[in-house]
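Here you get one chain, nothing else, as structure tokens; it is the form predicted alone.
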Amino acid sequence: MKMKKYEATTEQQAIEMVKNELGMDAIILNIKKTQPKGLFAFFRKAKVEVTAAYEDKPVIKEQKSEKEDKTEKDSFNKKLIEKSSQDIKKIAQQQETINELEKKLSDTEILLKQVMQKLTVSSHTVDGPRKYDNAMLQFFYEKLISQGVSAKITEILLQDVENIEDLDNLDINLIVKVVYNRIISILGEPKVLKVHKTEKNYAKNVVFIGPTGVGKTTTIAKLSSQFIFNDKLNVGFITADTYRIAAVEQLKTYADILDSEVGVVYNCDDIIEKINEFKVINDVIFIDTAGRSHKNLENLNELKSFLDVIPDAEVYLVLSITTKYDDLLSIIEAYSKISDFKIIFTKLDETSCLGSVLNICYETGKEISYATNGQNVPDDIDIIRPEKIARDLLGSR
């Protein structure tokens, strides 16, 4: 790629110069204000300097190689389809009966042995005085705390058990059932993205927002692969993440493999124009945005302006489960001021503590949807399954 600099009075003028000369595929590398220098600098206005990157020569496919290119792409797509067909499972029922609970908690006996072992030792995983006099309640309290569940929510989970009159004769199976069902209730039913074949000139607009480095672009690739391979839908991609060359190139690579098109936008006018263009041939449009710090109000307001012009946008906030719990709460609070959204958690493969998922659902009331557990596309994504999280929190991995 080559780089070129443009100077203008305002940032918008400079970006327009880039678009007019280099086209919509140019990538903004840097934007900075330049102060005038010299004796009469005081009387001259500051200028905006924009550095843009562009392809030296447009890539034009020769007619004679078109058949060969199509063969290679079909072969690669076939491999992706075969792999996704083998590995992506059908959506399971989200709410289970008590009988299903007993079947899925097949390792209850292991939990019972753990409880009995805890009863024979004096050490505890939680520092300080015991929370409960009852040994089994104390065991589950420590188990949930060790999984990252807050003390407040742990006490709420055990409240119904604590209120049972005959605590000395508590059955461990009863405790598991009560706590399991409370966890399921707090997590709620996951809200998945529903897309169907649409009428001409309409497409569902799905926007992905969140901090930098949480995996928005990879998540988009995983979800779009499922809709393309499983549901046979037409998917278009739009990226507003023009500040990172890697993000644009990564999305273009995925789109090329999936035989889809990518549009690059720089402002609100661009996004409206590109949506109108893409909705003619697509059922759904996935829109990638630049990572925004929840502490930068100016950037969040810019994102809000961007979201406000997208018609009927379904918004997903992408969060890494490895982020500190207090920071997750701050991020959700900040983003809640600019849009309503559902939550996608990434990097579940990088932690063994899922308590933050439960804490966030309880404290914020936000709906959860998907979770990713690796970098493989399209394999490593699934609907968040409350019953699985409940089993993991109770130690039934």
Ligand SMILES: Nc1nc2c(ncn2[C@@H]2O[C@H](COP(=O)(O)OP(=O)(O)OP(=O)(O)O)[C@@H](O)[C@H]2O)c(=O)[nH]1
The other form holds:
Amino acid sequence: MKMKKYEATTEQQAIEMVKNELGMDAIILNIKKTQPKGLFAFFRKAKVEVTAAYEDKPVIKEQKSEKEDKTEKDSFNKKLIEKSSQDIKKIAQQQETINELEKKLSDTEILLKQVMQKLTVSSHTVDGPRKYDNAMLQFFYEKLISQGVSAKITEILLQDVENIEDLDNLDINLIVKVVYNRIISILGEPKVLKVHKTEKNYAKNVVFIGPTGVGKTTTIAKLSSQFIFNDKLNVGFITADTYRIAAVEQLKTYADILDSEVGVVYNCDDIIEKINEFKVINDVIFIDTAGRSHKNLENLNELKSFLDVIPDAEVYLVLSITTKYDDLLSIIEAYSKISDFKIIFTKLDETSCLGSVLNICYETGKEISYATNGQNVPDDIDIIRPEKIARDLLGSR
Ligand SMILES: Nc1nc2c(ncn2[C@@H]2O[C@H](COP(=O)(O)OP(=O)(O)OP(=O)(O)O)[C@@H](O)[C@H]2O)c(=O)[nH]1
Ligand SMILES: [Mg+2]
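Alright, leaving the form predicted alone aside, put up the form predicted in complex with the named molecule.
What follows is the entire complex, opening with the chain shown before.
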């Protein structure tokens, strides 16, 4: 096959030229209108360029009579017009198919983008940080995450805001208010240790348990000081921590300052005996225990049998807020198996991330009570203030 281009002022003329020269079998490949360019283009006419393909063999024209020639020419012209209109139709159909394909492609592209977007959103919620379209929501999301609030709970906190209509015109104060209230409701009402002057032969038994070095003994000293100095109550101390060298001495030092008595116990019988002795003269007995790893089941079981013999024990699990959140959860889970308890958080002065407090309240449903924020006895302790934690988490100390 060979190709040749023909130029004429109309499409019809160009096709006629093709068929005349190359014969009826010539195929029209393309029809292009060319606009005149350059200076004086306005005065020149548009042209039509036709590209045709033909078999590479000469078209032999026989000598015919004038009449034969005319009839042949007429029928040739008729066929030519038919053929060229068929060619034009074919090209138009091809163009239509191309247009349809292009539309389908662009529809598929849009669909693909939507799927990708959905995939990104869901993968963010499962594996990584969530991305919010709204800049203010994104800001609060990052703020809460940086405070140690888990991604799951942060999303829960922002859910109420997300549901607000007209999100784009949100007032920042409204977001703060909504999230603040949600934090307060998750933290709940902190539980204070209530001790009253009691009749003889009754004392409240308050036990402190928890991992090693979290501040159990120091917290006992802080809390008991308040009852002795502010409420003028009689306080007795019992320690079951006979494992760590100087543990007894540590509690005795505080007890001496507070002018109180310390009893040391080694087993379950000892503790029952000591409680019976102390309850006669005291309103409250603070019982210190040895720090126990939550992974040591034998030690935890030993602690459990100890707790089981203490009448009406009010138990506090002491946790350092500096402990990794996942470990805090494991500690709470392990200790939950041996007793019910309220939580005291220590060492708040050593971190600026209070997210774990909120996470724990949400995930475990445990009640919270006190927070300590320094080594000073008796001052560095206070009831947990949910409003203060909410303010800290929202970055408005
Ligand atoms: N920074 C800071 N240190 C604290 C706080 N509470 C306790 N500590 C310190 O933590 C260390 C351990 O305190 P303890 O009271 O002995 O801890 P414990 O839980 O009784 O320890 P074990 O009996 O060995 O399990 C001491 O140096 C305390 O002064 C607090 O709120 N902030
Ligand atoms: Mg101790």
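Owing to the predicted nature of the structure, the values given are computational and were not obtained by experimental measurement. Residue numbers count along the first chain shown, from 1. Rigid core: the largest C-alpha set superposing within 1.5 Å between the two forms.
Participant: After superposing the rigid core, is the C-alpha displacement of I368 2 Å or more between these two forms?
Facilitator: Comparing forms between these two forms, the I368 CA shifts below 2 Å.
Participant: Rigid core aligned, does the Cα position of V50 differ by 2 Å or more between these two forms?
Facilitator: The answer is yes, as the C-alpha of V50 shifts between these two forms by 2 Å or more after core alignment.
Participant: For G23, what C-alpha shift in Å results between these two forms following superposition on the rigid core?
Facilitator: For G23, the C-alpha ends up 128.6 Å from its position in the other form.
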